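As structure tokens, one chain now follows by itself in the form predicted on its own.
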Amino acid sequence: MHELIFNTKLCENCKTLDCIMKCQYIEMDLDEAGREHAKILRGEESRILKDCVTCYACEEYCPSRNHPFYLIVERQEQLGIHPVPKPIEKSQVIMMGPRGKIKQKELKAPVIDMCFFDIMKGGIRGKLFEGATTIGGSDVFCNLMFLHFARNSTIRERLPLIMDNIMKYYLEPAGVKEIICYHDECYGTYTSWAPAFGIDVPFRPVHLFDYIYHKLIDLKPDIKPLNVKAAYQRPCSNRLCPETDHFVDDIFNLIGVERPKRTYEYKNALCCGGIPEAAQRFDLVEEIQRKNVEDMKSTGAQYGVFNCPFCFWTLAEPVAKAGMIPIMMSDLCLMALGQ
């Protein structure tokens, strides 16, 4: 079984403890953080393991990219600490497991991996995705969401099979060597989690926004600037691939969208509240959603823009009630293309 590649000495010698001190959900001074941090390194129970909302942010906060969040998940699982109630955890593991019913499908590039969000493939349309084909479903589902459930073991067990399915049934027969990852979670799986556990990825993953940006460059003569203000809800899983976050600004600039400054964005982004809701931390959910929506509204934004479908489903209603239009990034781009 693949193990986490983690430099314990690097963490022991860390003076800033940014992974804890920058956390937006757990408050403690540097001395307490040092004591709790040491407990985690020793494999002991810590308040951090119990209070963590599994937002992934400490992966980005760590200046050494030493995978503090992946270690937290390892320790939670080893110590039997369940961030989400066990019945919910068990049902999700069963419900979202591979079915073994995958059938070969004729594909041509670009290939969009919808992950578990086949329900969203209606959005793969128009000039932006002309000629694209999609794959999706439980047999190609990256399973990274089980980080929220303290189940690194589930990801370790399933990911090699998932990648083999993608290659054997889709990419190899089509002679395609890369996939466009519809969800940050898939892209983070292949560019962050898999390397952290020493797992080779047999294809080239491309972030959806990378694809959209370069497609818009090709379609630049067709773009009609929207001249609107929009607030972006950064998904937790983008913390695993922060190098792609600039594409939001790049895309907005191309389609004539102003991104007014807000408090909870970029590194200071808050989660949508969906996972704390699954964990039944309802007071926290209410606070997170209120902060997010009020922050969006205060900027004068007309649109609330999403990439993660789960974030969209969680926040679309409160965003709409606040007088803004919730929309997926790809649909906003299609609007600029007159579609």
Given for the second form:
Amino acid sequence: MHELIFNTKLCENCKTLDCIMKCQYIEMDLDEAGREHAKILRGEESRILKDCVTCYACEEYCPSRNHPFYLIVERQEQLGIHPVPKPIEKSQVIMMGPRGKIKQKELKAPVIDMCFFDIMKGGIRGKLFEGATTIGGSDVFCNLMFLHFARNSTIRERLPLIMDNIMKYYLEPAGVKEIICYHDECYGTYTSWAPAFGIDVPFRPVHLFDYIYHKLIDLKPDIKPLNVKAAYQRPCSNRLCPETDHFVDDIFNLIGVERPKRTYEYKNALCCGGIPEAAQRFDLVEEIQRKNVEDMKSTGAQYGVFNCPFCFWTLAEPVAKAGMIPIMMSDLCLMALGQ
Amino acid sequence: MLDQEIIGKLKTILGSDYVSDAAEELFIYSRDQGVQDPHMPDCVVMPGSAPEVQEIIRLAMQKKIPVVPMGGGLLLSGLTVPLKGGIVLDMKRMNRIIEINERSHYAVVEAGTSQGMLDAYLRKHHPGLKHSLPDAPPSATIAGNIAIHGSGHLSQSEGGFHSEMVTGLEVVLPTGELVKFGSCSTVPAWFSRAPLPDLVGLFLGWNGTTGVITKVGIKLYPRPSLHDVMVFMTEDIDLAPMIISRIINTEVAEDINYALAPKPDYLNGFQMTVINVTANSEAEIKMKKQIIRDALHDFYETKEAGFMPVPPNMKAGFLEAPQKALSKFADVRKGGGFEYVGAIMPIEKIPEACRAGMEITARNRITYSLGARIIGRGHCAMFFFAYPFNRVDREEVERVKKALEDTNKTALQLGGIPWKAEVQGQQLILKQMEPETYRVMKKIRDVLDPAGIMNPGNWEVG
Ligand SMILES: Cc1cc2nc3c(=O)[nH]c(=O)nc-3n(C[C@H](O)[C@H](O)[C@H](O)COP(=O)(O)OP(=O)(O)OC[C@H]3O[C@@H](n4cnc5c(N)ncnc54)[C@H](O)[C@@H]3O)c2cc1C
Ligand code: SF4
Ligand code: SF4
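Having gone through the form predicted on its own, I am curious about the other one (the form predicted together with the partner chain); can you provide its structure?
Once more the chain from above appears, this time first in line as the rest of the complex follows.
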């Protein structure tokens, strides 16, 4: 079985404990953080394991990229800590599981992997995605969301089959070697989670924003700058691939979108509140959403921009009620292309 | 077969457009979507007014022709199937909305007014008011629903069965008189059944065996501008009564429904308590949701149960009234068959009813959807056992019939009473009923309907 590659020594010598000290949801001084983290290293119960809202951010905060969050998930699972109520967890495991109903279909590059969100494939349109084909649904679903449910085991068990499906049914017959990951979760799975567990990825994952950015460069003459202000909701899974976060600014620059400075962005981004809701942390949901939306609004943003469909479903209504237009990044780019 | 002279008289009363003995029409009126055997009517008529109903009834009484009133015909238990032939009185043309009283919160409608029509009318002309909608398809009628003690979206919060929301009735008796009951019998307003001796009950829950309802006064309630839904998910059936009681006791939930089904597979083995909350401001809805969460805090704290996040597409489905989910489920086997057995029972019996439903369906190899709507502030539950089937598959029909019989027996054993029971179910109830009670029922019926013409075959000792 694939084990988490985690360097305990790095932690033992760590002076800053950024993984905990920078956490926006757990308050601790450095001493307590050291003690609690040591418990996690030893495989013991710790307040961190219970209070963690599974925002993934410590994966980014750790300067050594030592996968503190994956370790939290390992320990939660080993100790039987369920962040989300058990019936919801069990039901989700069944709902999102591979169905073995995959059908070969003719594909040509660029192949956009819609993750579980096949229903969003209507967004793959216009000049931005000319000639693109899509795959999606439970048989190609990365299953990374089970990090929120303390279930590394589910990802471990399913990922090899999922990657096999992608290769055997889609990429190999089409002679395609890379997939564009529509959702940060897939990109994070293939570039962060899989290597952390020693699992080889047989294709090249490309982040959706990487694809969009380069496509916009090609389409530059067609771009009509939007001249609007926008706030961006960074999804939790982007913490697994922070090296792609700059594309938000790069794309906004290309399409004439101003991104006024706000408190909760980049490393300081706040969760959308969807997962704390599943974890029954209702006070927190309200506080996070209020802070997040008020912060967006205070910048004078006219648009609230999303990449994660789940963030969109969770925050679109509060964003709209605050007088901003919730929109997916790809749709914003299509607007700039006059579509 | 009715002789042509009677058909001719009916045509004289109603005009020939509204009387038919054409074989294809009789075929349609001879059956419903349930498993009951079809019975051919001799004739189908569609009256347009109470005086026309009176004339039809007088003729039927004189000639001793059975008369079966029918609204939407959506009952599924054969109560509008003419067991002894005769005339099916299709009430759908009598669909005028006569009065909406904004201040005293009631509507007066003709009996054939559909649930959908009243709802649409209120939304358009009186957006601050609503009536309690059943989850039946919108063509179900107001009178058909109260004639069987129906229930709906406001049954939990606003006073129980829809029959309890009736403020007055106008009825054509089986002897042809047109009579009003309730305040409307004495003053022009239809506000209440009190303080007069309550005779309205002579027509509620009687399945059209005591007269033809021509007008109904029905209570209206405020329609708050905001509506949200919470879904509490559990895996332990035995928790249901406690969870439901806790929610009821908050007094802030509008509608409470409990459901379990084997499909989709990711819901198999789990139960959902769907809690509707309405309010007039964001602050009010937030407060109500918080109160409900607090009431269930100890359950979700242990992570043995919890509130399911409801994505927008799913939420839209939950917020629909009537709920389309059951109508969609009705068609899962294709072939147009659906048996929807209800049993009114105490709330504490829900776990046993669930287990019995699963056991009965497994034994009879059929699929199911089980659930309960809470009635009154937790005074009982309308437990449903819904069995879809393919009508073309005779063998499956027989299995569903058997399941229906088993379900009725089980409901009675559990201390519940089968709802809108078909003839066989009625027989089971009557067998268990105190003989004196049945005798009074019979006496009343004999007085009201000396010729025995109203929906004969129902509620009779076989
Ligand atoms: C998918 C589905 C969901 C349902 N959900 C619900 C629900 O949530 N709540 C609920 O209560 N029911 C529900 N039902 C059951 C049923 O459809 C409804 O109760 C419906 O309101 C019955 O009205 P109807 O007009 O179809 O009555 P009908 O079937 O036409 O008649 C019902 C009974 O009343 C008698 N009757 C009809 N009109 C008159 C009259 N004018 N005078 C005297 N007697 C009359 C008939 O003879 C018959 O005995 C559901 C059914 C389906 C198919
Ligand atoms: S995970 Fe990273 S930040 Fe946390 S203690 Fe270890 S090395 Fe330090
Ligand atoms: S995942 Fe988020 S909440 Fe959990 S410890 Fe890391 S930073 Fe804190």
